[in-house]
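As structure tokens, one chain now follows by itself in the form predicted on its own.
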Amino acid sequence: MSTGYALAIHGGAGTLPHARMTDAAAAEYHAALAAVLAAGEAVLQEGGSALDAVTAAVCALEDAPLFNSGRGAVFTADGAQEMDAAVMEGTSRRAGAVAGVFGPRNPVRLARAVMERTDHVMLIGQGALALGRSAGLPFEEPEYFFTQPRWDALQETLELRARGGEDDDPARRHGTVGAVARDRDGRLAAATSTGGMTAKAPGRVGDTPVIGAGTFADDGSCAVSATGYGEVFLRWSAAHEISARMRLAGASLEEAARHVVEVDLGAYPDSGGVIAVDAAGNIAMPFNCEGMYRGHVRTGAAAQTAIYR
């Protein structure tokens, strides 16, 4: 077997649009996604778990205020932030998520203490909370996660609603952050994190914490972290989906993710985009919107982000 790594990331498929994108956004958000990857080839460079590098990817991602995770989360219709997180690795297919929650810094900490700390797989509200603070997790106060744009954000859509419209601008509607490895030992794990939809209703759950739909697995096929419209990725189980189409129909991983993201999410335009790795070390990152902020690096080669197409 392969003792080489791989590791992809993703800061949603909610783009700005490419005429609204200056050099200077799309330079920080580069050295974004750069820093980001550094964060989790560390770990497996130093022969770390795959599960390991996916926290520390997805934790560099909530702590970076540009993507709509953690510290820049975006606010419910109620102007509240409601976060959600999901890991899981793919040997023993153990899995933790949490919905709904705020205060932690980090929400991939507290969906990883479900796994190692609990029976369950997800917790949601308060019990999620009281998860974290028993474990020692770092919490933050809201102006922590407060940023301005995601604000505005938030007003723009009301007042868009007000008037009888709604918003169906993907950088408003859907984006999450998330990161997919395969590790020195041939071991797969993902991780997502999100704040949800600009304006969403208070409750609100999405795909990011389901596994199987938003988080998925699997030593003997892939791992998978999806972006877009939530309520979509659900109906699909569109992470489980990619993995099926590869263990049943014998589907490459690049042949299954397309297939899923471009044929089966296709009917829904502008729905999102997923990052899957394979046992191999293969990657793929098909999306079917204007853009997807994303990144990868394999071993011995230089890391690579992009944007749009």
Contents of the next structure:
There are 2 protein chains.
Amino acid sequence: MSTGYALAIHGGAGTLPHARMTDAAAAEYHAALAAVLAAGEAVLQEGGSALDAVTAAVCALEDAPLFNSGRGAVFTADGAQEMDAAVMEGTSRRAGAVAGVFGPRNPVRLARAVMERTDHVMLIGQGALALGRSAGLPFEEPEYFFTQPRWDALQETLELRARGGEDDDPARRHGTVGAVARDRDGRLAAATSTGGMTAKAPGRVGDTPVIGAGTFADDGSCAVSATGYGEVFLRWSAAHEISARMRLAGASLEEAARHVVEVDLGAYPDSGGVIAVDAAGNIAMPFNCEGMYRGHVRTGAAAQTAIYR
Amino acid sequence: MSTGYALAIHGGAGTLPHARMTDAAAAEYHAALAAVLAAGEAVLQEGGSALDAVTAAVCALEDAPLFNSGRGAVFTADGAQEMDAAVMEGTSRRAGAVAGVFGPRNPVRLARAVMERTDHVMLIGQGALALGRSAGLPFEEPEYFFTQPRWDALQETLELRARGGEDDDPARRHGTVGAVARDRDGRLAAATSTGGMTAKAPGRVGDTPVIGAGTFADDGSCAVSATGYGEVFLRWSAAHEISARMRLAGASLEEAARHVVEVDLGAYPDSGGVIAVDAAGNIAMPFNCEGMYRGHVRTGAAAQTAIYR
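And the form predicted together with a further copy of the same chain, for comparison with the form predicted on its own?
Expanding to the full complex; the earlier chain stays at the top.
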């Protein structure tokens, strides 16, 4: 087995439509993605685990207000922020997930606390927050998480709804962050975090914290983090289906990921994409919409970031 | 395609240890299971949908205080009751799920309301309850859900924990109800409902409401409802894996279900079981523990119920 590492990240399939993206904004996104890759790669370069690398990368994405998770999460129809996150490692398939939380600076670290400090996989709401406090995780005040563009997006969506319109702007509908990694020891891990959909119903949970839908890892096949219209990913158990196609049908990572994104989820135009890595360090990043904030890096190769096709 | 129907139900893998089961208690369980089968079969006999049949069967299981869901749900470590449920139909893979709810008489009907009245798949906590109220679903007071045996089980578990012991009584650890059906038109559906584990951490969510883990349906392969140690079913995406083995590896329903329960989950002794039905009306009900309250019925055949091997 090769001793190289591989890391891929996404900042969501909910990109600004290409026509509305300015050069300055694009440069800002590329710089943010590059910084996130650097944070995750630093862990892998030092021989750290895939689990630590995806945690570090997703923490960096959560801290960046440009992306819909942690600081910069979107608002619910009630004007609140409700965050979901999950993490999974592929060696023994340990997993942790949280849904409907607000307060912890890094929801992905709370998901990891569920995995490492409890016998459970998924905790929601106040029960999850109590764990975060007892674990000593940093919490932030509402002002920390607030960003004007997300608040404006909520007002626009609510005004659109009040006029009977439907919000089909992918930048408001989708948005998630995630990372997948293969470390020098061949271990795989995935992590995903989100604020959900702008103006979502309070209590709505998408695919992000659902093991097998938005997040999955298995050293024998692949690690996957998804982004897009979560309900479709949930109904198709998208992340687990990619693993199943590799394990049971002999598909390559690229074939398996493309099949799920282009055929299964392709029936729902603009439904999103995934990032995935396999045990050999191959990376696949298919999406069926206009763009997906993304990047990847491998041992000895320069980091690359991209937004559109 | 045959025009017959098939229905299978379970009342949980958390059976009383065989040695502690009296004849009178066993007779009570068999009678309750038979009544549930009759409620579900009545729908199918009249040409109703698999979706309506599993909803009717799970409502009957929720209403029966013997089983851990709805009335008779177990208590959390805080002495509260938190229920989870899911429903899925296999024709277009629509699905609905709720987690962390208390109040609706039939959590499975709330899950179905998520599927039929919203664009979402999963709602948790207060957001889910608000939907139930606006949908006009019946709510009950705490006294309705309270049963003395469940309360006593909580006290015993808490006392055991206080003495540093671990609760390995399956009757307290596991407990879920579910139904799967194939209707006369070849449509499949699955539904699952639970109060979770006795003395669980508040906010803990198991596999029951997680599409692909505890509940899954796809007309092209199978419908599955799981029961057992939910965390393991979550990490193995158990229900979806059974479907994947049929679709991608050519396994029969029996082979696929046995592989997941005996090999994947078999690494965790006494972790539980599943009930599953395929498009031809075959039924599989493997479990890796001492017993699973269960029953099944088919067109033109007498209903059968069972508890142990």
